[in-house]
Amino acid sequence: MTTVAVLVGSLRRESINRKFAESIDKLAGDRLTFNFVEIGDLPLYNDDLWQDPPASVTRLKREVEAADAVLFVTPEYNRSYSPAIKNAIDWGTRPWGKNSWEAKPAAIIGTSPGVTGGAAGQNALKGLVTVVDMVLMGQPEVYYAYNGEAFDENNNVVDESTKVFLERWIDRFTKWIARTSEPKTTAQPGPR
């Protein structure tokens, strides 16, 4: 099964981005397994903390490295992505030479109650994701104007057009991961 590390940029309890990601997780069925990575407990990035790295940081790096791909689900904060996502990305790139994001297939989606569905936040995040060496899926984009009536109380998609749209996205992301993943090996290179 293909595993996806899911980072939700909104930390609030009733986050519509979290609910949206959970809905997609349910639709994905046996195509993708979502692992929601906790990022709300990460301290602000501080290089001095590498002397004794916080458990939340080592957990983040371990969960991202174990996944086949990464999915960022970001709200839009002041025409950009959330600081929680930026902080997680910063921790994942360090220490030098141990970038947890390296060569990971990735996608960015999000939702907003507004008509643009968080487009500015997602577009701002695209540049950073590629700079830290993730392989970003460019299309199809998901700028979803959140409509609570499209989902039931258990975050199942009940609106047929929303379901069709998200199913297509899941299929494309699944194929993107298969196409862009580097083979995983457990063997360590020998001396040269």
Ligand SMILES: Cc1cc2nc3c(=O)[nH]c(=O)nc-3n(C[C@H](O)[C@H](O)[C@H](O)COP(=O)(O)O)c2cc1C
The other form holds:
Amino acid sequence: MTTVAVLVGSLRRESINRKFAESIDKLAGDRLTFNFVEIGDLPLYNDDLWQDPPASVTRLKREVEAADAVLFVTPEYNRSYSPAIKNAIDWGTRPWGKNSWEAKPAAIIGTSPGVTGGAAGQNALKGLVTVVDMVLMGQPEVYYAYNGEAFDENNNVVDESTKVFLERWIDRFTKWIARTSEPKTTAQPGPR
Ligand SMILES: Cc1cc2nc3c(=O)[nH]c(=O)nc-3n(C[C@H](O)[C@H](O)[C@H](O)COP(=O)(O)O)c2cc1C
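Now that the form predicted on its own has been shown, please provide the structure of the form predicted in complex with the named molecule.
Complete assembly follows, chain above in first position.
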């Protein structure tokens, strides 16, 4: 069983990015097991809080470290990615020397009602993901211009071309995780 810690950058209830991720989770079946990591209750990063770390922070680090891989599902906000994801990534890199993201196979996907499918937001996130030492899959890119009719009310993908597109991504990400995983020995320092 390959486990994926999934961070959805939108915190709103009716998020299309969350629905999109849930549909992919369903489509993947036994190939990938998605664990949706709560990031909406993380405080804004503050170094002082390490004196008595919030439960939300220790849970984030624990769930990321336990997973075989990480998936970021980001909305596009003003041609960039979600600040909730930036905040979660910052927490995960600390304390110094205990970077939870180190060597994790990772992917970035997302959707937007706009025709570019959130491409600018996803591309803005790529630099950060590699800086914190994750092993980011480059292809296939998933810039999905959201089409609600491609999914039913239970998050099943009902549109054939969307299914083919997402199946290919699931197949590649499953192989990427198998190919790039390395047993974690000691935690390495994150960037200063
Ligand atoms: C602050 C803000 C900025 C946005 N900027 C963009 C943008 O640059 N490009 C885009 O395609 N959509 C943009 N949108 C629209 C979002 O793509 C849309 O609200 C989408 O539904 C957000 O994802 P969610 O449904 O997962 O919350 C923006 C929305 C907000 C709230």
